[in-house]
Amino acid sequence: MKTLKTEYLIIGNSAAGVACIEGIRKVDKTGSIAVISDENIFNYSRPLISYFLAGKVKKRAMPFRDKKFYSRNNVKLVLGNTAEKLDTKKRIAYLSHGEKVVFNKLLIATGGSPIIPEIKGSRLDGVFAFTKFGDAVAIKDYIKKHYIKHAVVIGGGLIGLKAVEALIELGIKVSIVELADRILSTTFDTKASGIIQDALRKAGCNIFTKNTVAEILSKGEDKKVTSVTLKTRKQVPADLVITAIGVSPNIQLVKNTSISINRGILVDEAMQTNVKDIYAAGDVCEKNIPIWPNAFKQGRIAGENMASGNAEYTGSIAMNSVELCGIPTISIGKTSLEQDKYEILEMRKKEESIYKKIVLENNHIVGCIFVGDIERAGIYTGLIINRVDISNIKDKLLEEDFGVLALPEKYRKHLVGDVGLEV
């Protein structure tokens, strides 16, 4: 068996593991570095595997570090090979190609796996997740060898929504299939969800909320899908099914070790798991909000402390912005509640599909939705990471030309300095 020792292990190269990597460097700049990724790309962005898929974006350009990332960082990268078992006492991983790694320390980043919904036929040819490059991959070769004239996108959330948007540039008549009441139903409101059902219905979508697929079917002996049949018993039309329907932790590695779980990795503020020099980072972790910034927060902090220093997670708040049907749109921290001590603020433009939506408590900003028009997102941003007192502008915040220049002078100085601020 072949045997690689190395000062750091890291399992996963997405936003997590490349951070750590970074935060490695910044302390120890020669301590030796082994990366594991069971993909067989160098890195990519994959916030942009809708735009792939779309073919917007070339394979050429979804890196988000050049592929002498890990030559400069003097880093071994392993491509194409799973880690399968790990021994902590040992400090041990073992691979799916027969070689093992021994390390003193390690960071595992092996985020999230699709939740495949239990549906009779969904093993047939033409059902894809959408959570990888590869699956990417897959969907546009399918797509190119068979004559796809309807999908079906089980999932009307953040994923499922960027897979629908691709299928539509690539004319594909989309049904969406949402169990919530309305799609987005966890990041939006009933308002902004209805903006962006509004334009994805004139754009040919069908929407199906309040529903399930109950099975996907083919024809005769051919395995190939051909339609779904929905909870109420209507028959949708399908060459394509898109499953995404979330993510879950992907823990198989670190059961039946020490290492503590629950859904997730459990971890510290700094990013440790309760075995000492063995630490987790993304969508790995329990209690994390799975979107890119955060894990490549988490994993430039565990990359640090790996090498001895001293950083610590404080937490992050809940963001996701996305463009659908031409309409940009944001949502950051709390935006769907309606109890009685939040005050909300809201302005809509119903012709020029705009929406704007302020949650405060306490005179603090703890959460914004921004539909059509997100240009000064970045600076409510700061106020709810900032916890400014907002009770002097609040008759502001909603205009216009509300910007830098309408913040608190104390807050203002603050700020002085900062990059990519709106005035």
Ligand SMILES: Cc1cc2nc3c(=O)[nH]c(=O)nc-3n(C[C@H](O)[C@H](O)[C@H](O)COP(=O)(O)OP(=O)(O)OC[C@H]3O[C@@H](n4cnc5c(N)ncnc54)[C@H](O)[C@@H]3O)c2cc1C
Contents of the next structure:
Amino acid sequence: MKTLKTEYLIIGNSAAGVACIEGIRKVDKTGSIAVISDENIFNYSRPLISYFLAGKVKKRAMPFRDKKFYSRNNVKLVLGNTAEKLDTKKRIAYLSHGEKVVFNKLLIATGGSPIIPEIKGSRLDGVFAFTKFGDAVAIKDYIKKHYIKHAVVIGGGLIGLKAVEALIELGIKVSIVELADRILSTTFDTKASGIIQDALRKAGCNIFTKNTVAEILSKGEDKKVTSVTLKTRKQVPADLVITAIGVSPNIQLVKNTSISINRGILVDEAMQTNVKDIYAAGDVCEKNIPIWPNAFKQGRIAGENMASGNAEYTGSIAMNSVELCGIPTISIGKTSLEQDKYEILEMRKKEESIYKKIVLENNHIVGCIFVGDIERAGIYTGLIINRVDISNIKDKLLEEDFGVLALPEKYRKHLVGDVGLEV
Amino acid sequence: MAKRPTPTEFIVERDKDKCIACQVCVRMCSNDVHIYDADTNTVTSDNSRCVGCHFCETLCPTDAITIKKNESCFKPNANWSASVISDITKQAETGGVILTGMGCDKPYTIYWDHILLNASQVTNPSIDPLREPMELRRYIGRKPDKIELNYNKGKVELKTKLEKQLKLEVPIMFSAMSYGSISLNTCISLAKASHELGIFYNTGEGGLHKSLYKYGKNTIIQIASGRFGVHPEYLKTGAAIEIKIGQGAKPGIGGHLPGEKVSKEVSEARMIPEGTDAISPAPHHDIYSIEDLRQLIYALKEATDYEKPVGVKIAAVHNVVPIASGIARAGADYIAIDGMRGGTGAAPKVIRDNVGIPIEFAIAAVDARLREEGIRTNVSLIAAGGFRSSGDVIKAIALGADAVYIATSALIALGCSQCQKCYTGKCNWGIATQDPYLTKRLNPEIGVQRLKNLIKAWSLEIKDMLGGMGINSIDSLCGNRTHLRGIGLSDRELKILGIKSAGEPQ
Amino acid sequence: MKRIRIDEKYCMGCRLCEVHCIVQHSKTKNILKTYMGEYPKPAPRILVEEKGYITFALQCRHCEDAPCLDACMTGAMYRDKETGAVLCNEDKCVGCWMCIMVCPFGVISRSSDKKIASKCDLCMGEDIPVCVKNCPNEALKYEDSKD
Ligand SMILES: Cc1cc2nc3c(=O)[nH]c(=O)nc-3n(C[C@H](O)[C@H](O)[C@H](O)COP(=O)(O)OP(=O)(O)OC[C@H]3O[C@@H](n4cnc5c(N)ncnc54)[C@H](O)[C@@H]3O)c2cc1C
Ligand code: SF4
Ligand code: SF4
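Having seen the form predicted on its own, can you show the form predicted together with the named molecule?
Then the entire complex follows, led off by the chain already shown.
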């Protein structure tokens, strides 16, 4: 059995994994690093797979770090190989190709796996998940090969809608099936969802809300999907089905080890698990909001700490930015609560599909939605993250020219530190 | 009231091919000359509002703007000129006094331009200031009549106790301009530049803003008829005290700072309520004679333990000679004489343009009289009022001034374009205004640099001219009129100036 | 490492910095051609904020701990090794606006064709950024940062 010895082992080569390399190298320039990935591509940006599907991004533009990144950082990259078993005592990871890797410190950054709905017909040809580059490539091939005209996307969340966006781009008629009463129900409120629903319908989409797919059908013996039956018995033509009903942390590897898990892996502020020197970061973690910036930041912090740095992860808020049907949208924090304890500020320009909403709790911003006009949205993110009391600027928050100038002086000073801004 | 012609003075010429409608001019003009039209994306201008300050022209990134004089106007007439007609028209409309800013702009003879300097040839060699030391240092204050020395074991010591002197590294100072008439940033520029140059600036009658106390060693504090901002700390802070009797731009009348210019900060410095008019009476109500003046001089000396020179500033008027003599005898350490071309923040136009005499005559006549009376060394003479160049400065010194005060040229160095609209408080260059939107336009860091450059340049030129005359110290030139010759002047004028005509040998 | 220092006290709000920034990032770098011939003309990468007489020009602070670098999912946003500046590789940017979402200064905007992120690049290649060079009142300075 081939054995590899390394100071640092990273399992998973996506946002958290790559950031971990950068984190380690910030502190430790020489310690050996090995990265294991079950995917056979040296790295790519997962959120770009919808752009790839739509043909907006070529394969060579998929990586978010160039090929030389690994050699430059002196990293041994093992691709197309799964870490199958973990011995936390002996500090050994066993790989699917039969090698074992002996490490001193470990990062588990295995991300999440798509949840495949338990529906009859979900294993037919033409039914895909949509989380990996491989998925996108397979869908692309399938579309080309079978001249796809109709598609059904199960799930009206962000990933589902990104798939929808790409399919529309390819000239395919799309139907969206969503369990909740509206699409994007977790990140948006009714109004924002409404604007996007209207735009999607205008672009030719069918949207079925409060509904779900009861069965995926094919014709006779043929394995190829042809339509779906909705819960409401309605038949919808579909020669392609994409499922996007969520992801769950990829904890296969750590089950039956001494690492504490719940839905995901439990970590402390240093991103360390209950087992010393074993860290976890990104979508695989418990209570993590599965978005790119969080995974990246956690990975970097884990890396610094593995190399005996002293970084702390202070939590994260849900946020996302997507452009759908040419309408840019950003949602940050708590957005769809309509209870009394929250104060809501709103602004709407119907003709231009512009909608802004700010959710306040005790004079602190806890969430925002921006649709149509997203300029300077980050200022609000800053106010949320830094828990700034906005009582004095409440009336200014939605003004056209809201900016750094309007911010409370103390916060402004805090923001600029000594970067050289005298405001 | 029915409309009467008041021709616009300037025309804003905008090159359509170059105007990119970036609206820099629109944003920057405090007189609202430029107007942007969003529908057509074009900028136009209202010529009638233009004061000719050239701020927009300076900033326009494509040089699309040229400010031109309006040539159209009326039938040419030496007597009834366009400005006379528009003044009369304005007064017919308002029934009021016409105000203006800056110094007299009438084409009276500028005697500096009729005086020529000497240079050495053969018999007394000139001095090269690049190779040999040149002394520009001057001391302002009463000099002793005679000096007694102590000889102590081969060492020579000065026995006579010298009066306090102001030590100037260059014989040029910044003349009185009050905080209130000019912006704080302008004051800071003047103060800091003085500090770095080893010269002095003068507070004028505006008191001292708290941020300026640190420049006290380079500050001459002024006490005028309004006594604004005068308190013990103020007296102690300055390096010298100046009693202001009069000002060249408006001899015989007082001052008036409109309430709008009396901001919170100005009110604190002047010690008057915010927003009230600051009125300086025409005379000091406790000075009606030389004896009264002497009392004030000594009261001030007493209050400051005889540690600071006390000077008196007067406007150059017909009787300047005996008045100056009286002031010298009243115990002043210096007399500042402000000629009729001296600037102001606001004055009635008719007074500015018609009252007083040129500084050239005043300084020559006063110097001559004090010498005659044998009291010239008792007092220093500072000349002020329209000094435009190092040439003017060196001529004034040869005529008898110990040093000169400059104000207008300092403001020009800071950006002033002599639009004469100081009294409106809308100075686009951030100089003569208290509007916070405008005052920030003068960055004191830039201001200090520009003032220092100006004085440095003039110093270099003065050294060149001195060297040419074969003199290596400004001291030796003071009152040395043999180095001057008049040109195009009448015998009477030459006599008053105390100089020979060009072509006459030594 | 050199950074742009903003001195609000002396910013007059003339927005010449914006004008020159637009020109610098235009195709021709010629002011007349940019304004008269480029549609759409580039968006300024410097923002002049204004409230009454308080004005200042704000551009990317090139944060030490830059949130936009963490948020950028394409790797378009990167730190220049030599200058330490945070730059956006326009070939890689897909316009997902993650960076806009996290920049606490709000200084990244959408390019004028709304396709990619547009932000201050310290005028790479110039000795002094053009906003600094053309500020008539030295309200912007290009100085060594304290760290
Ligand atoms: C279509 C799509 C669009 C998205 N769009 C956005 C967006 O716009 N904005 C946003 O913020 N987020 C978006 N996300 C979410 C974002 O991609 C994730 O949060 C991020 O990728 C998480 O990174 P990670 O490193 O934690 O895990 P992952 O990216 O899931 O990477 C884990 C890696 O580990 C590998 N792996 C797993 N187990 C093993 C093993 N045992 N051995 C070896 N390798 C293993 C996996 O194959 C994978 O390559 C999107 C996700 C998808 C799927
Ligand atoms: S150019 Fe200078 S003064 Fe003008 S807006 Fe920009 S920073 Fe302010
Ligand atoms: S774009 Fe914003 S977050 Fe990024 S470095 Fe600049 S100021 Fe910081």
